[in-house]
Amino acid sequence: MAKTVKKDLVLSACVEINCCKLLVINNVSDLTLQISELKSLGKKIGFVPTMGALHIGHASLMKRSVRENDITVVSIFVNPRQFNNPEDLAKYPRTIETDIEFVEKTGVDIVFIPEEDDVYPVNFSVPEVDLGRLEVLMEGRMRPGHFDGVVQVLTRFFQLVQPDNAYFGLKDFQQVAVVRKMVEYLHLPVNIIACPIYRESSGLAFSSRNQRLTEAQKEEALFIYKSLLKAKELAKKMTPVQIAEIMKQDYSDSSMELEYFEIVDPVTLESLTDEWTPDAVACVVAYVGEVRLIDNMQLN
């Protein structure tokens, strides 16, 4: 059943509907009746899908949300079919009643905290998209049928929501082409809006995964960021594949666990070589213990 965090939004009494409190749905039955309602105003919606344990990159994305659109939605939903190793999915953080807090704090007029079940009942159609390249590059490599659960829980969102525009951080920055490509592909009516990555002062990306990290652990990870920007100097003089040997042995030379460095065409996402593309950016996923960062940069 829906219920608001301070007091209950009535939309077929409310004309301006940002002057209510935020509403905190848990079932696909009540959020349908609420979109339903919105789009017989002729409410402009405005989507943030995240899996919670927020931060103030999540926030960034929900505000912009709020200033563009009349009414603004934001999951919470740790989306088990993207996660292809059991033991991330475990240790992935759940911060329910503080994410409901935060997002109260935005603007941010509905948060759909769904169960699993809702999410993918029984009668579920697993849409089939061709994402070509996409789904076998760096982390599709990587972590084989990711981008098939991202895929799945997007077309179901983008469902129930309807939204005209839908707002996604760069730090995933494959993950923002495979949607944008999954939009494409399936004809869907809606605007894929990428927000700028949110860093710490330090220069670390802001990530729900940084909740694992020690303080001495976020120092150590900061090496993520200096290894961009040495690439982005790197990259006045050097070839890409020459910049990414030095990468590598560089991550060889650190506490760091290297998974991948690459540097790649931004919109194929297909790994640069001798030659540099427009706007080319490098990727990076790299371990500090058992927490798995990743983050990107533009080069040229």
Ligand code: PAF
Second form
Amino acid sequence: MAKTVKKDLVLSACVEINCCKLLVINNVSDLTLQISELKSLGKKIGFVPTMGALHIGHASLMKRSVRENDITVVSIFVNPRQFNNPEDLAKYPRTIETDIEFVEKTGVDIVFIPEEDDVYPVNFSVPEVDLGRLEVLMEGRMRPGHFDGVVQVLTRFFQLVQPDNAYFGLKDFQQVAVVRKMVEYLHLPVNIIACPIYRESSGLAFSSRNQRLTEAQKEEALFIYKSLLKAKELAKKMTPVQIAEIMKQDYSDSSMELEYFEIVDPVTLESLTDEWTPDAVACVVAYVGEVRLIDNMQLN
Ligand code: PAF
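What about the form predicted together with the ligand, after the form predicted alone?
Below: every chain and molecule of the assembly, starting with the one above.
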């Protein structure tokens, strides 16, 4: 069970936070007390939002935040509003006890593990953010409402944590673009820091969803990484549309089910066809069994 921070301990714990162990906070009022005290002391706050089932990719974000800020706050909250598929939400791995131990080892100061009704109180006003084309491209197209949910939870967390810096993994390439757009649109005073994808030695990108894969499925999932490497090689001599066609054929000959393979402009995320733009990115989503995996790679 998560340790609950008693209100009367909050402020004294806060003052000594740099030499204290991880503080586990389960509700908004305790978090608010902590943050206002930290802000009044002029502390620089780094924030790593997560949905738990933590892995080395998350650890890299946490460690970077610990290096670059006075205080690091990690949130663990499986946000129901960003799941368009109820089955996916139900099956999302939840490993809170091991997650807390994991966070403790990274040097993080505060882990915030709220309940849904604290994140979304009855008077929660849904932010209006125009994401433009990001809403209809790739993840926006395949998971209607997903980015609305991401925007809702992050505006709420940014409001509560008031971070100077917030850290996101580039595995969710489009999510990083959405968060940047949201911050710009709402004029939020936070730097968004995008961190590289972490891969297992095999090349498989670390993902919370990997916990749902058997060893055999993990082998199968390597096809994704190999397809990205192949696309990178082909990018030396072919157009984006030619490569995307080859990829579709490769996936249909494989055991994996491809949802999309697109080569996109790194800024607009629009699909490229005959012309390359610098730093084009190949974005892929494919299923191994029932598990939806996402990955990407910069090609040129
Ligand atoms: O990337 C994730 O894990 C989630 O989308 C995030 C950023 C924690 C918001 O729920």
